[in-house]
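One chain comes next, on its own, written out as structure tokens in the form predicted on its own.
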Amino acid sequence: MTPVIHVEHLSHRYGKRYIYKDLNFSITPGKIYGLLGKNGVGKTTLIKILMGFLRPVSGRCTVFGEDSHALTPAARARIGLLFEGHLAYEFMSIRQIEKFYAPFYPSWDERIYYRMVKKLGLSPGHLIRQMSCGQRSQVVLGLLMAQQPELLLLDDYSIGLDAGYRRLFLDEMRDYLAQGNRTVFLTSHVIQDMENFVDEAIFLERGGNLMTTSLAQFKTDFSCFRLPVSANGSTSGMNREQMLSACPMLKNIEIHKDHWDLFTFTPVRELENALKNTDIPGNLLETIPLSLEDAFIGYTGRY
């Protein structure tokens, strides 16, 4: 199967700090993919060189075939792009709007644009500058949602939106997505939203680390044990670098008073045997339960 993203090789910096170094990656139709990852990583910059607004130091990336930097009109109007702040033309209604746009795209849907406006309880005559943030995002994705595009690009869409509204814009994408055939991939900072929307992903580090899995598979298989710090020393005097360097197996490591939370894809068994050569009694472990938000955290790191 064609990918509709690929990713060979990418390099890319700002002066001399790199971004990434020799990043790879593909992404197939008709899945969602979250690219998650703390602020700074680079998530925006990716799209900004998927887009064709930023060329890399090296390496290739191609959109439905297409080089990123050379993409054809054709492929564009098969993009649905959405950059974080969520901009529009101030200066026009909530008609005029989606009267500019709509001749840009073959499949424009002008339906569904209405419907999703008609939330905000405003006239059609209604300036967009005349509105809060929050209402603009909503103009602003009714107009993405109206394009009917192949592939969705969206740098965290839940910027300036309600619960409520945020809600309905994935609903919206559910409906879209039913259609088939159809690519979503976005970044969120609103965690929960993905637990039960995205199928795979893409987990990018400072530096260009990058792990590529489904969102069940690592749900399941990504666990947090507690170890107590007792009294007599439970962590055997080890501080947090030579724990990890002990146990290679942890991904992180969070450090509270009283007890240390160890992140891992490792069995507790296996970590249990791993922590008794470092005179650690692994048979105190707690298996402790985790959100996806938790999760996501405990594999990042909180800073």
Given for the second form:
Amino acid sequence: MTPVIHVEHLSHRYGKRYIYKDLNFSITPGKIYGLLGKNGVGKTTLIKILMGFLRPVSGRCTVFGEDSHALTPAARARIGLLFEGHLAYEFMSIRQIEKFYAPFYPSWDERIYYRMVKKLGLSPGHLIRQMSCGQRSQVVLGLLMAQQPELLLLDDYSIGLDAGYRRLFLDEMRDYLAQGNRTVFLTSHVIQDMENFVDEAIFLERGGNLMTTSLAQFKTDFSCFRLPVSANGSTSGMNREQMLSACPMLKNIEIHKDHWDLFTFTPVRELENALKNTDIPGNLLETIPLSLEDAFIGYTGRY
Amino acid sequence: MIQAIFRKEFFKIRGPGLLVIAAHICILLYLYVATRRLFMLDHPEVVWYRVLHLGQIHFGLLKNIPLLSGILIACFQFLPEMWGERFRLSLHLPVPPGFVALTHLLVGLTVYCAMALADLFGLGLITGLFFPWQGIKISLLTALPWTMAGAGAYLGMALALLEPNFRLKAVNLLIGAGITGLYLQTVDPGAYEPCLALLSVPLGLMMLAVLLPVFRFRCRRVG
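Having looked at the form predicted on its own, could you now put up the form predicted together with the partner chain?
Now the full complex is given, and it begins with the chain already shown.
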């Protein structure tokens, strides 16, 4: 199956600081992909590169088989792009902005747009600049849906939205996806919303390390084990870095006053054995249940 | 699609644009009063002699008005686009970026030209009330380069505002200021007449030059 987005050996840097080095991934049609990562890992940068607003230092990105920095108008017509902060022309009203976009898209369906903005209970003459962030998000999403794009790119759709508007946003997305053969690539900071929504999660870390998995699989495989701090005393004063180097199966360690939380994809038995090899009493490990958000923070680190 | 962009630009600049038009009307009214005053203070033949033979300009106030109007229209048009980089919204539309840029410029220049023509018409009318036709001709030939300076200022500001790189923004401002300065030299009334056609060439080139910052904005390399 031809990928909708294909990223190959992508590198990008700001000044001397590399955001990614040799980033590779593909997304296939008909699925919802969530790009997850902490602030500053380059999620928005990646969206900008994919939409051709930024040229990468090296590597290649294609969208619908076309180089992302040279997308033809025909390819752009197939892509609905939500800019960070629900960017819109705020000097226009609900009706004016619909009239502005409509002539550009051959499959434009104004009924979809007006069905969505009707929920806001605002008059068509209401100016976008007089709307709340949530109301504006509904208008912007309505514009994207009316385009009937094959690919939706949503850059931090949840920013500034309360729980109600986030839910409304996701419900609208589900209706859109029910029409079939639609692909969504989104970034968000609200990890809970992703749980029952995305098919595949792409975890992006600083430096460009990347892991693609389903969230269900991630939740099943990723674990946290708590080690009481008294046990650390018997480990020849190992610090965090030494521990990570001695137990390479550990993804992350969070150090607290009276305990260490060890995050890993490895089963507890293997971890116990590895700890014993470093003279840490692995049998003291306590399994800690994780919510998706806990697991995400455990995976990416707190700061 | 051109119509859609024209409509969007109309919604954006109609409010401030009306203020600029109101300012132009006030200035033309003032010009009428000031010209009339000349004839109240002196005999008509003295005023005619000063204006038609000695080259006194009775409408000097108009010299910098087109320049200011051009700058203001560019600001009203492009500052909202660059605020939060909203211009990306237009550049993601399924049309070539050059088309988007030129249509935006066409809107701005249409608004500017409408104002400039109204100014020239008003100047011609006011001059015609007090001077013979030679006076109208020399007034319009004197004011025309100033009008071109306004167009140059509009394009220069567009060039600077749309440029994503701050250093190049400064360079573009200097280029815009330099070209605009060409039309504002202190010369005898109507002295630009022989080279008016030639002076329109830099404006055409500036219009094409605006495509460069737009392409850089659309597809910039940072690294």
